[in-house]
Each structure stands twice: as structure tokens, then as C-alpha cells.
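We begin with a single chain expressed as C-alpha cells, specifically the form predicted alone.
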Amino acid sequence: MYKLSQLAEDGKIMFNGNEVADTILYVNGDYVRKSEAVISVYDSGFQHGDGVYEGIRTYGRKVYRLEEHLKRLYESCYTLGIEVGKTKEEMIEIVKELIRRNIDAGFHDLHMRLQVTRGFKVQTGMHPTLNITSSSIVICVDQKPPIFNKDGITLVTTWLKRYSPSYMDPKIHCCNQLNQIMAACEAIRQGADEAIMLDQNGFVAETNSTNLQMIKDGALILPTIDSQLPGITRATMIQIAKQLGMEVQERNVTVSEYYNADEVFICGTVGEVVPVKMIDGKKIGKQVPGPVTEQFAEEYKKLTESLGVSIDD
């Protein structure tokens, strides 16, 4: 089977001229190095993207909001009829052990992708009756500090629409992300960092990988969750706004409202809180990052220091 180690140069995995950390992963019961991790090409995740995942970050020796992530993971699996095969308590222990091993090996700034697929198929074909094993559980761990430029990113609006529940409920955090990948390709073609995806009615849903918020006249304004993932970091932004005594509006929002916002920012586990400086070539706000965005980022940092499942308990 193909292994990442085959790309190694003098025993090192290189990307863009930098050495990639050979972290420790969990693959169906085994703890293996990233360079040696493999899974069957007949796995449902590879064959059809038939599975769900969660992106989870650690801060020090704590796994941030692990319970919330697992709740969403198990709900998505239940919706798709995927038997996880592990209780939430067992999954927590697996995650804690995995993070302990990585920290003990000297890795830091850890971000993991916990993925559960429907398992292996006896032959190609999308029908679930072809599956002959229980679910596959793979936890990829990368040494990956928060992505995106905290000085501000640029967005473009893509013609690609975010799925509505009529087609594929975006509340299912599924592994099949072609919809968002195509939008990301559009952003790259236009020299932007992310793409804004609209819903079927032309209102803003989210970006191709994050939730999108705006500040206007002292209020936090967010699109409804009709056609977007109800992000855990998004919920944290609402929590912070209420703690600060701010008005919170969850409603249909148009792109033109974002153009004229006082501040715009994206948020997500992988990037935290990131200001937006330009949308479709239009500059946003008077300064980037804006004062409210900076305050949200500071409050979020405090939460990452206080919340989380300790790997030492």
C-alpha cells in the first residue's frame, strides 16, 4: 500500500521546503506514525466519502471542547446509520492517549481530524450492504498552528451554492466535501483565501471551510444555520457576544450587507478568529482587525486556556 514515507527525502517528509512532523496517528486500533499510516482502498471513506469527521484542536494538555465535537460526530453517524463501535467514553480515552503519545514525542500545536467511515466493502459499489466490517476509525494528528493570516484575509463570492437540507443536510459533518473543495478552487483562481458560499435563495451561508460573521452598529450578525454547519466556534462567538452584552442577530444576510459591515471575521477550530479585510475587491471597515474582532479573539483565547478535556485525568 502507498505510504507517505515513500515521499521522504533522506528520511524526512518535505512540503514546500519544510519538514513535515511525523506525528502519531490512530488507525483502527493501532498507533502509527503519519509516514506509515495506511487504510484499505476499499474503505467507504476512500470509495465514496461515506463517513463523518470532526476537526479538533489541543491547547497544552487539554483537548478543546472535545465533548461538543464528539456529540456532533455521534449525531452525524446516527443520521447516516453508521455504527461507531465505540462509546463516547471509549473515544475520549483513545483521543487522550493519542495526544499523550504525540506530546511525549515532542510534538505541539496539535490539530486532529477524527474520522469515522462505514468501514470496508467487499467490492466496489455504493450500497451499504456491500460493507463487511464495522466502522473504520482514523484520527489524523498534525502539528498545525491556527491557519490564516490574523492580519486579515480576502474573500470572494462563488457561484457555487452551499447544499440545502433538500439535497444534503450541511449539519451532517460528512467526509464528502467536493461542494466546498470546488468553492476553494474558485477562491484560489481569484487569488483569495476563502470563498463565500450562498444558499439556494442567495443569502450568505458560510465560507468553504469556516463560519462567517459580521459586526454592524454594535451587534453580532450571523447567517441562519439553514444551509451551513452549526459550528462549535460559531456558537462560542454567540456566547462571547452575550457575555459582552452585545445584541445577537441570527437571520438571512446578503453579501452586500457584509460589504458595508463595520467588521467581518471568520471563525473555526482550525483557524480560530480571523479578520476579513476584503470581499469581492471591496475593503471592509475602517481598520483590520477591528476592535470588536480583536476583543472576540482575546475572549476566545481565554476560553481555550480554561476549557477542554485534560489528557491527564
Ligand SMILES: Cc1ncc(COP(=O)(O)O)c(C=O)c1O
The other form holds:
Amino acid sequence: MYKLSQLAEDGKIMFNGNEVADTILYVNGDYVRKSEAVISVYDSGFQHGDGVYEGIRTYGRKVYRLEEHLKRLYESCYTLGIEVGKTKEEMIEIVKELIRRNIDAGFHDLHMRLQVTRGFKVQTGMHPTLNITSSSIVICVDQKPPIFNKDGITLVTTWLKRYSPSYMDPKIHCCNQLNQIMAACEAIRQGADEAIMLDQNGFVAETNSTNLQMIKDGALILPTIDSQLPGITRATMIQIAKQLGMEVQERNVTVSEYYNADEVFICGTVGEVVPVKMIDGKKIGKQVPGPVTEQFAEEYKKLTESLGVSIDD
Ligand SMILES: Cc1ncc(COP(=O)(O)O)c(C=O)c1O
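Rather than the form predicted alone that you just supplied, could I have the structure of the form predicted together with this ligand?
Below, the chain from earlier opens the complete complex, with every other chain and molecule after it.
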């Protein structure tokens, strides 16, 4: 069984009692339905997680921060020695066409996972000389409104460290996410939404899938990007804080400081700006969402409404 359509009953794929939207994907040059999309088992992404990705959201007929996402994607590919095989301009046109097709088919709240892998291998084996095609480019599109509860989420600190650059630079936004998936499993085991991952020195890095900020005495405080993904939404939070005239402190931050913060929130493309109500069983702040978090969420919303690459240009 390798196509989602083979899981369908009465022509519908169901998840938690809801029908899964049969969106349109881009798979190595073809536009195909999610239910029919396949890729070779010899693809480097399947074999080794040898590839990079970006999670990108659309708002209406605009693709939010597309250039920034592609910049990070191409930089990660360059580091890994993966030839994308398409220019950024060509990639933008593919994304626009894909989103147009999905909107024309009636889909909305679109979120993309744009993946580039090292391509197909001639036989199993990690060595890149076994690769016989140029990169594989797959863009999964899902109907996916922001994924977290905006009333507030709970976090637990996991024993599992986020990679330091001396093992695997977290600035490479790679498809192999076992480090974070193990942390997510830990969060699930403990009944939390996300796990806080520390760096090798015991300072907070980020959560398993988002960046983590706090507000204390009117300042935005956030961990440096040494051991975390330099999130595009995180950079936007700094920009918003500066516009609001707030002090910004990028420095080492401990879990204890988060416990005692006035407000804590996570941010990322897939979930936007989301308040944290509890960490390791301790309540955070006086009210959730806190007033500053709400202000950040409001400013972020304005940006998503005004910025973006139009699919109609
Ligand atoms: C580990 C991790 N941190 C943070 C983020 C948020 O990054 P962005 O704001 O660029 O979506 C992501 C998104 O993929 C992520 O995987």
C-alpha cells in the first residue's frame, strides 16, 4: 500500500472523523492529487532524510514571506551540496501555479511543505556518489489552518538536547527531524503540546517545532540562534518589538527565567503566534494570552494580510 487513495472508503480519506482534503501537490514536475502522489523508495529523502524543506503558508491569494523561505532553502541546499536544479525565480513560478490550482479547486487555508532531496539512488547506501538523478522537488500542500490552540498551550522540558552546530547545525533546515520528533514524543508522553529543547550548555534552544520567546518587564527576551533554527517568524517578532519601541534581548535564557516570565509565547509559520500557559506544570504569568502576546499576534496578522507574493502577478 503506497498511495493514500488505497486507504479511502467510499472514495474519501478520513482522519479523526473529518474528510481529508484531496489537495494538489507538485511532484518532480507533475501536479498530482494528494491521494495519488508517490515517489521512489530509492529517493534520498526516504532513504536517509537527505534533503531540506520549508513550511510556507498562504493567506488569500498571497504566499507569505516566500522569498525568505526560498533564501533559507537554497542556503541549506548549498551547505549540503544539493543542486536544486531550478532557479529561485523558477521555483516561485511553480509555487504560484500550484497555489492557483489548489485555490481554483476550492481549497483554502493552504500550507505547503516544499522539499528538495538529493534525488534517486541507484542502490541503497548513503554515499552521494550513488545518486543518479538531480534533486527531487516535492511540494506537499495541505488545507491546514494554524495548528495550535490560540488560547494557550502547555510545554514540558525534555532531557533531549537540540543539536549543537558541532554535531548538526540547526540552521540547516533538513528533512531529518528525528532530534525534534523524539522530543515531540516526550511531550505527548507527558500530555503536553510541545517540548522545550535545551542546548548543550543547558540554556533554552527552542521547542521541537517552534521558536520560544518571553516578555519580562516590558522587554522581549529570546535565545540566540546558536542552537536553534533562525525562524522567519522569530525575526518578525524582533521587528515588531522594535516597532513597538520595546527593548530586545537576544541572549542565553534558562528554563527558570521562562517559568518566571510575565508572558511566554511560541511562534512559527505553521502556528503563527501562540501563548504558553504552562511549562513543566507551572503556570505562566497572570493572564493567558497576555496583553503583549496579543499585541504581537495582532501585528503579525496585519503583516500576513499585507505582505506576500501574489499568485496573480
Ligand atoms: C525546529 C523549528 N523551529 C522553529 C520553526 C519556525 O520557523 P519559521 O518561523 O521560519 O516557520 C520551525 C519551522 O519549521 C522549526 O522546524
